[in-house]
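For reference, the chain that follows is the form predicted on its own, supplied as structure tokens.
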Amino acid sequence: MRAVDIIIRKRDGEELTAEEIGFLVKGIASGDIPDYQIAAWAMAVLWRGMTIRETVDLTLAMAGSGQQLDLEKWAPGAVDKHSTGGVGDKTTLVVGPIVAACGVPVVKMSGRGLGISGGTIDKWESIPGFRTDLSRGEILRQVKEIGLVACTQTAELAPADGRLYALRDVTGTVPSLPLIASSVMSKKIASGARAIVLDVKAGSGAFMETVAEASTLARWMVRIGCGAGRRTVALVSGMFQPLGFAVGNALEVREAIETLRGAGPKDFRGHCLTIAAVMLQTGGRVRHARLGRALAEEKLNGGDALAKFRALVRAQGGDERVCDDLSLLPATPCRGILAVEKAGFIAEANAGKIGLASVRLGAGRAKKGDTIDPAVGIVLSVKVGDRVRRGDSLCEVHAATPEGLSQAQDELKGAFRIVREKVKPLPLFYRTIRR
């Protein structure tokens, strides 16, 4: 078998066999197939596509190219959750503790942020002392002891995908749906959970800008998950405006803790409860999502979820006092508001533009390897549909320098649109996709 023959078959629109895909993935992982041939194959896939069967085979082969966890032995019934990324999306910090407090184990392997999509690991690491680089043994021991782990994805997890993604990023082949879906799902399958819930974002602050595009991606990932023997459900949610009010790592941790205390923004709290309910249903803890929501609310309102969050922070070396004293989180020396210039109703709070402003403040990375400032960011004061008066605050900017503050305020003026007519609030979710 030769890589060039596989490239030619896909170039000509033929369906590859499981053996051919396995050969290709093995060569990608080992380095035996050169970059130019991998790139040529990826371009052929971009143009010709893949069937669901091919994509499932690709996903399983990439999941099997490295280390895999067997959570059923250590944490029976574990459920995994994945978001395609967005602005202000700190959902994992609240949902993980809620679901774990309900008795369902959660092992959440996450990445660092790149571009406007914030990284969950960066948020966790803004808690003083919190460690995310756990070994396989530490992960399994901790999930058995407290039922909850938050850690980085290791290089040993689906290594073929890591090499393939790096090449896609520089060869114009990122927008291939089969390659996007298999990239996400290969890591989810290698992570070991038998139940997977996907939060697929649509909007200006998401990878998929429309609900239709996000729904297509969600269907692909659900089909892959189910085809690989995982119970998989996807929710298509909105990212046309930031989720919650806080955008920026320590600011988002603050908002997450406030939510676990029983407060927090209404939209963020509702989003977390919906995701938690579907996780509890998919994981087999309850029969119906409405029962899952009731159980999730009980654990959130009763303080059990906050206690689980505290146990997680303690187990991973973080300063658990942040649960009681939010002033222990990193903070900036410069703060200032962006004021409303004319009265009316908020018609747009563009998540993409707000996310880009936060990156330029230092809350995110323009490229891999960039350092971030955990303290900087933006805290919104409004949501789409809100009525505002001249002089009200649109948002508060948290900056490291006066120059950064002034630049962000100028940049953010283009993120908000105010109209005279009343505007309806945006929905949190658009649809649920099952097998």
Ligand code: URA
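Residue numbers count along the first chain shown, from 1. For clarity, a rigid core is taken as the largest C-alpha set superposing within 1.5 Å between two forms. Everything numeric here is computed off the predicted structure, so don't read it as measured data. First, how it differs from the form predicted together with the ligand.
Rigid-body motion between the two forms puts a hinge in the chain; from the set Gly27, Gln68, Arg287, Arg231, that hinge position is held by Gln68. Rotation of the smaller rigid part against the larger between the two forms, from C-alpha superpositions: 12 degrees.
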Given for the second form:
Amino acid sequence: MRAVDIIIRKRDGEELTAEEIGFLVKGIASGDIPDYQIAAWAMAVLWRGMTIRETVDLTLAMAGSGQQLDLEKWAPGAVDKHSTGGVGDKTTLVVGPIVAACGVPVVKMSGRGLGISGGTIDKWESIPGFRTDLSRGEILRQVKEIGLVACTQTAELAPADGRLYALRDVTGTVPSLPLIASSVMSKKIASGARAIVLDVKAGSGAFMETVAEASTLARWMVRIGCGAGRRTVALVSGMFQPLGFAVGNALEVREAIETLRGAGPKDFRGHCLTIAAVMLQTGGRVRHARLGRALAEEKLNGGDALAKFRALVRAQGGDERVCDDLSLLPATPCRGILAVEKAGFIAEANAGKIGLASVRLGAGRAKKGDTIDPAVGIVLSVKVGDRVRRGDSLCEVHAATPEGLSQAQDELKGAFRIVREKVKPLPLFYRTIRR
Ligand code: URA
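How about the form predicted together with the ligand, since we already have the form predicted on its own?
Time for the whole complex; same chain goes first.
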């Protein structure tokens, strides 16, 4: 078999066999196939697509390309959760502690932010001292002790995806449905949880810009997960405006702690409770999501989720005093608001544009390996549907320098649209997809 023949077949729109896909994945993981051939193949897939059968084969081959965790042995009943990425998406920081406080183990492996999509690892690391590069032994010990782990994905897990994703990132081949579905699901399958809840985002701040596209991606991922013997459920949620108010690493940690203390933005709290409820149901802790929601609310309101968050921060070397004193989180020297120029109703708070402004402030990376500033970001004062008067704040910018502040303020003007007529608030969720 030769890689070039497989590239040509895909270029011409043909369906690849399981053997061809297996050959490619093996060559990607071992380094035998050079970058230029992998990139050419990824571009052919982007244009020609893949059938669901090819996508399942690609996922399973990538999941099997490295180490696989047997979480069930160490943490029976563990539930995994994955978001396809968005702006202001700090859900894991709240949902992990809620679900663990309900007695369901959570081992959450996350990535770093890239482009406008924030990364949960960057958020955790904005807590002083917090370590995320845990060894396999540390992960297994901690999940046994406190039922909750937040760590980076180890390089041994689905290594073929690691190499392929890095190449896709620099060759314009990320936004391909079969490549995204197989990339996400290969890591979920290799991570070992028997139950998986997917939060598939739709909107300007997500990979999939429309609800229809996100729903197709969600359906494919559910089919792949269930086909691999994992109970998999997907929720399609909105990423047309940021989730909650805060965008930026330490700012999002602050908002997550406020939510765990019983306050926090209404949309973010509601989003977390729904995801937690579906995790509890999918993991078999409760029979109905309705019961899961009641249990999740009890653990959030009663402070058990905050206690779990505190135990996690302590276990991973972080300064747990941040739970009581938010001023211990990194903060910027320069702050300023963007004011409303004409009264009306907020029709748009564009997640993509706000995410980009936050990256330019230094909260995210333009390319892999860039350093980030944990303190910078944007805190919205409004959501779509809100009524505003002239002079009100649309958002507060947290910048490292006065120049950064005024540049972001200029840039953010284009992210908001205000109209005269009343506007309905946006839905949090569009649909739930089960097998
Ligand atoms: N997240 C992933 O892990 N892979 C993708 O392809 C896109 C988002």
